[in-house]
Amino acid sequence: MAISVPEYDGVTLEQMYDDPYPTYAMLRKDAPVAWLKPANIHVVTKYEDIMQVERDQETFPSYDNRSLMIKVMGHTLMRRDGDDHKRHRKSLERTFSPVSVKRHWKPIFERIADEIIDDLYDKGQADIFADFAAPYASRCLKEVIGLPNMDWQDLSTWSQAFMDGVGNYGNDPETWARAKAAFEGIDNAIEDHYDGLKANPDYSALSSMFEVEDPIDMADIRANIKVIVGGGLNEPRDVTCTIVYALLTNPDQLKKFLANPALYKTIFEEAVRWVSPIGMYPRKVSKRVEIGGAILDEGDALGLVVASANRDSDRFENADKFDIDREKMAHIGFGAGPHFCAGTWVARAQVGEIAIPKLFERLPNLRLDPEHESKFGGWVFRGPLSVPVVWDA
């Protein structure tokens, strides 16, 4: 029988940004729908009833006009349903495509991750965060948006602002003031680069929407670029760290893949589905319904919490394990439906084809740094942040 929807208080951000697995297996197992009165916001934690949502556009549709996201960085893609959603998504078809990142992409990625490694060998020590995964996702993605001459750093710390504000359900006013600021400095760096790109396309993201047979308004495509700007960072990053750790603390199955080299498919499925970078995402009730045995009622807010999906034990086997011995079953790190992520294939070949195997044939005897400690942090946003080593310089 369907009950309303209980309420949880039993955590404080705080937690759940330092460790939130506890509570996703305490919500799966009594609370599958809850509302989470710390983040004020209902969460979905079972794999099963997210999929239920995403099959169900009409009744849990992406827009809702009290999103953080829309407040953070305007009416992105990520927040259009239907028609709308294809016409904008199809504005960055030229850039994501499978053969654009095959064909144009990857000789850049592999470029710049040498570069990177190159100045790092002779130290024989770095952290793999701020001295590896950091200047490589944020250098790339400056080529893939379009503002190549932009500063790496400033990239980086406006696409953390970005993050950050989107998960801002603690209403920190410093965390807003950093989003703002991120949002100027995008809208900025997008006019300085416009007039170029209007006379020279290319297979960048602001090209493929100023150029675009159906062009969408320049106040969604800044909008949009900012959300690309969010998660095409950190996600790419925070991969990058998870399989570093996740190798480095797992010797038999870093072994095999130093056997196999062409294991890192599977590797970096298995670190999206292990710490899912982007945690948590929106979706509205347009009206009264049951999930997860509990009532929503129309206008309710959820919380989509796919780390906590990833982990959901009546999926996946020793689900709190990385493990890429597992079983193959499909994850929903990338979202599922219509809004799956449109970054995938780019993120899977600068980070699982090229970062990753490059890291571990460059830097040998690659291991953690046995005087400093790796930290993890983040619940809607979820990496690492630091992953220190050492190699044989």
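All of these numbers come straight from a predicted model, not from anything done at the bench. In this text, the rigid core denotes the largest set of C-alpha atoms whose superposition between the two forms falls within 1.5 Å. Positions refer to the first chain, counted from 1. Compared with the form predicted together with the partner chain:
Superposition of the core reveals a Cα shift of less than 2 Å for Asp300 between the two forms. Put the two forms on the same core and the Cα of Asp164 is off by 2 Å or more between the two forms.
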Contents of the next structure:
Amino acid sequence: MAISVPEYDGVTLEQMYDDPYPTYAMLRKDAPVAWLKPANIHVVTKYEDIMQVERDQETFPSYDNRSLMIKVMGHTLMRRDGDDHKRHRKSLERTFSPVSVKRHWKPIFERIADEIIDDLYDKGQADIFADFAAPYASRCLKEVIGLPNMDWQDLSTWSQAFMDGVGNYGNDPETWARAKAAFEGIDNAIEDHYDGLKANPDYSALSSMFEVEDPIDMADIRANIKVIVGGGLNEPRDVTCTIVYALLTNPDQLKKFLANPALYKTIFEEAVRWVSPIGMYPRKVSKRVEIGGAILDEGDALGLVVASANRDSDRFENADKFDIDREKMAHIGFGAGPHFCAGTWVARAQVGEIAIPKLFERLPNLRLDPEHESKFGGWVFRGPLSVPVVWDA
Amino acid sequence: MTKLTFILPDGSSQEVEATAGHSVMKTAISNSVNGIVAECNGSLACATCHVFLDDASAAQIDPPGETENDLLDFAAVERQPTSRLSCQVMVDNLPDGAVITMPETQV
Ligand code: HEM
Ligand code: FES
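The form predicted alone done, now the form predicted together with the partner chain:
Following is the full complex, with the preceding chain placed first.
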């Protein structure tokens, strides 16, 4: 029998930040749809329930007039539905199609990865997060969006400012100010690159949106660039770090990878499953509906916790373990349904096919730094905060 | 109504009465036919809804569009001449009795 949504108040947001997985495991078992009081949101934590939501865009739209994303970035494709959303996706196809990735983006990503590793090589030690993954993700993203002349550190700062803004439920004025600075910074950069891109169209997201047949409005193009800035940096950065950490703490699996480089694909997908960089994303409930045995009402805000679904033991055996030998099963770390990550093929090439093989090939005897521990943090977004390593330079 | 037969990787088969207006992907999922993952639920972004059509059906319908054709190169099981992404094939266009074979894996 369906029940009203149970409330859960047994965890603090600080505890969720440290390690949300025990809470997810408990919720999946006892209250798969729950009102997570400390976060003020209904969370859906089981794989099948999230799939049910994702297959029904009418009942569970992405548009929400309360959306902080719209406030911070403008009306991006991530908060659109139906044909309107399709039109936006279509306008980005040239950039994100797997063929463009293979032919156009791969050589660019290879060059960037090599340049960063060249600079690091002699040092014999680094924090994979700060010294490789962050600059790599930012420098790749600049190219992908079509703002190559930007400073990668600015892009990184603005990306974080957008993400903090989108999560600013506490209404912190300083966070709004940073988000506003990012908004203006990106608009100015677009302005600076506009004439060049119009004169010489390329594969970038800006160019793709400018040149498509039946282009969307300029204000919407700007908003979409902002959502790509906010959503295209942390995730590849974090999954790069997760993979390095996972392989270095599982020597048997590392050995298999070194013997068979084609395993990069499996390794990449398993890392996105194991520690999903986007742990949760929102949907709205447009009419009274039952899900996971609980009744939700019109207007309810839902959080789809894909990080939890990706550890659901009904789907993945020994789900808490990083295991490249597990039975192949699709995960939902890239989402599901119409908003399935537009950057999936970019991320697969950028991280799985290029960054990881290069790091392990080029840094001899790469290992965790015994003097400094790696740290993880986050729940809505989660990943390593530092992965200190050493190698034989 | 169009009758479709799905052949699963283990060799068994399943017959389904398809609803007009549905894609082959949606038909399989709503009839609990295993073998299609459809990560992107039909947004033409994932290539995890790969199927093989029988020759006659493949010849009868419009060939894949550009994006579908590109994506098929990235399917987990190597494409064949009658490969399609099932989210792009509407059952209405298929002949009655079309046979759809699932690949060994989608991921
Ligand atoms: C491992 C890396 C990545 C992961 C795990 C990831 C995950 C996700 C997820 C879960 C969504 C769905 C959000 C929702 O439904 O509300 C999404 C959407 C999106 N992602 Fe990614 N992402 C990654 C990398 C990237 C990259 C590198 C880019 C761009 C350069 C990107 C661009 C986008 C865009 C534009 C959307 C919105 C799609 C839409 O609304 O139709 N992502 N991503
Ligand atoms: S369901 Fe993703 S391409 Fe068909």
